[in-house]
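Single chain ahead, written as structure tokens, the form predicted on its own.
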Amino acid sequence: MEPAKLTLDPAFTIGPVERRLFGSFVEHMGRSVYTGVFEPGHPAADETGLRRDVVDLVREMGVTVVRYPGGNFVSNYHWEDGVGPADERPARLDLAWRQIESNAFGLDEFMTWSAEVAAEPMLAVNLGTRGLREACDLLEYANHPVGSRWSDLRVKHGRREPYDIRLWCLGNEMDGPWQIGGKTAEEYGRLAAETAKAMRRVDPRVELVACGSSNSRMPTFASWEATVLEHCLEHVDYISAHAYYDPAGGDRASYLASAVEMDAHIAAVLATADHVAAKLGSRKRLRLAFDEWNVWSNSLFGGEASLDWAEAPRLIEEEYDVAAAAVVGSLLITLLNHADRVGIACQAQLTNVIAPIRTEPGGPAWRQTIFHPFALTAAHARGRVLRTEVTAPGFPTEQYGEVPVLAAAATYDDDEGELTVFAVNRGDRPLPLDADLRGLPGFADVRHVAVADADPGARNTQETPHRVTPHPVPGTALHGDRLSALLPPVSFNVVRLTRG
């Protein structure tokens, strides 16, 4: 195959690597919480019921932010049900996923868990069935020092020091007809603005995320963002974006090229935000929180109406293959390549529900294939994201036309003197890569690992948890100011270069 070519120069950068790009998501949905992160009585559980085997995997994965408690779940959630003595908490009907919610795990448990995994909490407030007052009450409980109704209740529950939660989502997917208490853009825009203003009076340090469209296929996509931001642009710090890419929803080539759609989605939302700022005479350049993204066969899901009432059921527990790992890797590459404007990203979800980590009740936890590109990128993306000039053979797709067979990003850490190239070969043949490093001389050592397999449908399961793992790729070498490598078919690759 004709080689793909990259040109890298430290003078041309996109922005610093934002650690919040490596976020995840825990929702009260299926087994994400119960028998996922929380399972009292499990052999690996601690005295609080947290599964330590999952804690260890989350740390290994490098998760920096976790969004909680939803998701669709939050729009019918009473946060007060999840604090205080567990044996006094009420069971509730969760209208989002038709589940019986015991509330055995709530805010206090989540904050204990997030500290254990060293991840920053990102809390969502219910703007579906509740509103401004309840959002401020929750913020008061979480962040006010002492001496008020809700802060004193937190102290009574055993936590004298505030949780000091900085990141807050103003609802979830409020444009969706499936959302409990959904809103029109006008209704939500005003509610988001007024809630933001009130929350900042409780704690002016908070960072607030307004709801963007649920996905780019919504009939109101972009017009929703425009109307919402005309109301709340000056009161929020981020607008959200959500996207899931479906391996069962079309041709395989388009699925492997899903990052093309993510790139266009990001560009459209940012263009809309900048248009609104210009219209309002504002100099504000809003940032994007891509706080739900992943691979999900959602065309095979029958929706909440297909579910029976149950407590922590097995729900969309997708098994991921090597092709999914390549797609996830390309999505991470896209997020890096928008590091100037995308400030937060959360892969949805963390355990069991379309997740990189799977568990069994009373049994083991293991890494799915998509765990590895996330962990590798979180570990090695450091410093600044470089602009990558890519020349690559075409890759024909039904949805996007011809796209490059190569997706790539690069980061350069001045302090450590390390250059890292992240690359996905979407094609079914090995892809030669030639990188021009004239602007980055002096590297002496190169290491190349890939997530790949002779069978792109290979999966990790309970029985074969290590079937797909990152492995060294031989032959990658430096030739003066050039790097040469051979990328395996349908693969995610990390090439690290260090100075001697």
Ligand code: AHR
Second form
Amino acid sequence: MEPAKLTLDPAFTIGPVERRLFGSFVEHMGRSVYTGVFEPGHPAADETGLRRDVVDLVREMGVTVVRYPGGNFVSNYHWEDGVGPADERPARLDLAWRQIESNAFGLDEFMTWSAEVAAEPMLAVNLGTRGLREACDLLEYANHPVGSRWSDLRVKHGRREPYDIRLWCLGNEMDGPWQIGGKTAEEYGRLAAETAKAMRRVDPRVELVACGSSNSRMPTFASWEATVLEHCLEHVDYISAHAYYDPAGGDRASYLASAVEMDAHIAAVLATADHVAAKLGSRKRLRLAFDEWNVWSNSLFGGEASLDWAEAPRLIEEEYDVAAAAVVGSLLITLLNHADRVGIACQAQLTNVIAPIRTEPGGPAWRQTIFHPFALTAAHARGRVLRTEVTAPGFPTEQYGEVPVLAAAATYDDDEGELTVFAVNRGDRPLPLDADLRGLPGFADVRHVAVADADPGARNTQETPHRVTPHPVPGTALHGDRLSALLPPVSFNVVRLTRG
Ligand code: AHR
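Based on the form predicted on its own presented above, generate the structure block for the form predicted together with ligand AHR.
Now the full complex is given, and it begins with the chain already shown.
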């Protein structure tokens, strides 16, 4: 097969590797919280009910940020129900997923857990059934030192020091007809602006995310962002994007090329934000928070109305294969290649619900295939993202026409002198890669690992949790300033070059 070519030059940088790109998401949905991260009485649980086996896996995965508590769940959530003595907390009906919410796990437990996994918390406020007042109360509880109604309550609950939570989402998917308390763009734009202003009075150090469209297929995509930002551009730090790429939604080649859609989505949202800035005479270059993204067979989901009242049900526990790992790898590559403007990204979700980590109640926890590209990228994307010049054979797709068979990103760590190439072969045949590393001489050591399998449908299950793991790829070599490798079919690859 004709080789794919990659040119890298340290003079051409996209931006620094933003650690917040390796975020995740824990929603009160299905078994994400209950029997996912929290299961009192589990053999691996500590005295607070946190599953230590899951804590270990989250740390291994390298998650840097965790968004919480939703998702759709947040739009009907009373955060006050989830704090204080556990035996006094009320059970509530969660209207988003028709679940019985026990409130056994709430903000204080989440903050304990996020410290254990060493991830930054990203909190969403309810702008569906509640508003500005309750958002400020929650922020006061979390961040105000002491001496006010809500901060004193936190202290009474045994949390003397403020949590100092910086990242806040102003609602969730407020354009979605499924959202409890959904809004028009005008309504939401005004509410987001006023809530942002008030929250900054409570704590000026907060970083605020306004809701963009729920996905790029929404009929109001881009016009939603334009209207919302006309109201709140100057009051927020980020606009959100959400996208799920569906293995069951069309032809396989388009699914494997999902990153093309993510790339166009990012470009459209940023162009819209810049258009609004120009219109308002603002020099602000808003950043994007891609705070929900993943592979999800969404078209197979019967919708919220198909669900019956249950507590911590098995909901959307997608099993991922090797092809999904390649797609997830290519989405991470796309996020890296937008490091100049995408400042936060959260894979949705973390445990059990469309998740890289699966658990069984009372049983084991294991890594799904998609765990591996995330963990490898979080571990090895360091320093700055280099602009990659890719020339690759075409890969025909129904939705996007001909796309390159190779997706690639590269990072260079000036301190360590280490270059890392992340590459996905979308095709069904091995792909020779020829990289020109001009301006990057002197590498002595090459290590190439891939997530690949003779069967792209291979999965990890409770019975075979290690069926798919990263493995070394032989034959990758340096010839002067050229790197050659053979990328296995449908694979995610990490090639690390060090000076020895
Ligand atoms: O992650 C699952 C759901 O997908 C979230 O609750 C919602 O924000 C999105 O539609």
